[in-house]
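This document starts with one chain, in the form predicted alone, laid out as structure tokens.
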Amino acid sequence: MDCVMRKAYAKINLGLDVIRRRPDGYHEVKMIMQSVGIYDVLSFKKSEKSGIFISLDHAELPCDQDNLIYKAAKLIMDAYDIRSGVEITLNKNIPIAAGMAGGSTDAAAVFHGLNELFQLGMSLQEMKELGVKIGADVPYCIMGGTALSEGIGEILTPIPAPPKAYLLIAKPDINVSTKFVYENLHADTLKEHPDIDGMVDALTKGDLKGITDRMGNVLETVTVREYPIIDRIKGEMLMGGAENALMSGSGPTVFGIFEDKEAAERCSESLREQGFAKQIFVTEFVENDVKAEAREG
């Protein structure tokens, strides 16, 4: 096989809550996760030179071992003891620094390409074990779809996708670093928390209003107070139709979850008329095994 393509999808948060700062600064979470019909497209292909080599639409990302598709590949490689080159392409759709977790579904995209690429023949558990070591979001990422995410984001536990339901996803100009959000949240005051638990019991049940009612991120404590565009964004949704809206990750991104896909278009062309967010996206959750399309709207 001299050449392989691969998918990588876009993830959202349902639900995100931190628990607490662990003594070696890591945030102890407790997520859903949730893949959905935005992705980029990554292509492997041997190489007749030794190394790596990355190409890539975007200027904004660098294409050297700064770039997680770089940092993947090269552990795929010292650990196999992988001789021979490989040329990677990105095309990208992801927005960046999104709280989508754009990096990490590309780094995820690589073990699953490489795996292929190579024959290697490495189980989705032996894929996710090497890849928290590039990111706490990778191993989620290499398995995809609907889960429990815990720990530091490591702990998976697989859990039904959502009913079906249109999303609005809208990222605004502007970026977050997730770093910066961290560091400024208290996690030892924060007054309320996003019921997980009751989350995952309205997932299984199918409850798609239980979900929306559960809806919550703590970390928009720290990313609105600095960017109330989010919060304006989250209102024009909510008035256009959505069941809730939430912020993604540490955002900037905001996603509306619509049962009618009418008004999400529509909410979508105002959203975009006001200025609010040029890259928006109406779209629908992903499944491990549904090849879902995104239409950038």
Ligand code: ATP
The other form holds:
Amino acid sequence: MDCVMRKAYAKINLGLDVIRRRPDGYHEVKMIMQSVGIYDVLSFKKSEKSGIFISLDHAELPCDQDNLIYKAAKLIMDAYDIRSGVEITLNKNIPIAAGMAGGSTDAAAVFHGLNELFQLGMSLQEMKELGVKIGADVPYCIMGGTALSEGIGEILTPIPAPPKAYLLIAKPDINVSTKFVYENLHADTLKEHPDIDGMVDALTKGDLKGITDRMGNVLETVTVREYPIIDRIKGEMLMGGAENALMSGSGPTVFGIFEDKEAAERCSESLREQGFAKQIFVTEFVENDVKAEAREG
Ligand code: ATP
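I have the form predicted alone already, so could you send the form predicted in complex with ligand ATP?
Whole complex next, starting from this chain.
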């Protein structure tokens, strides 16, 4: 096999709670992760020349060792002593610095891509164990679908996907640093915590209302204070017929869950016309698709 392609799906958080800040500075989290139908496309090709060569179509992103794609490829190639080279092409569609794990999902795609290209035989478990060295969200992105994420993000439990619904996803024209948000979160003074266990139950029962009633994200306390546009977008989505709306991850992306596709589309037009966001998508939940391509370890 000389060339391999992978889709790297973005994620949203249906629920995000921070339990505590650990003495080593990491935050212990409890999150519901969900893949959505916005994806980057990566292609991988063996190269005669040794090294990692990245080409991409986005001016804001580095194509050197600062790109998470490079970091993932280097880690794998060192671990498996791969002497030949690889050319990686990235077509970026996922909004950047958005709370949608764009970089982590690209890194995860590198694990699947190089596993196939170089026939490494890595199990999902092996990929996740190496992947966490790149970032806390990478193990989840390697697996995809719907999952409860605990610890610093590395303890993952797959759960059933939500019932069919439509997602309106809008990223206001600001970039938010995940580091800034966590540094300004005071986990011990949080007054409200989302009911993550209740959401797991609702997902298991396939109860959409039970899911949307429990949506909550403690990071909104930091990001919304800084960027009130997030609350305005949530308000627009609720007025436009969303069952509920929430900021994803550290933001600033907002998603609304709709039962009615036309309502989601009308609301996306309205957000665009009012200039609330430029990057707007109407999409759906995506179920885990890796089982066929990698064996569970
Ligand atoms: P998360 O939800 O995991 O916090 P995010 O959506 O907030 O992620 P990313 O889009 O992953 O943020 O990117 C954050 C920064 O990481 C960017 O500003 C970018 O410079 C850097 N980066 C490195 N590699 C990539 C990549 N392949 N795709 C996107 N960003 C990357």
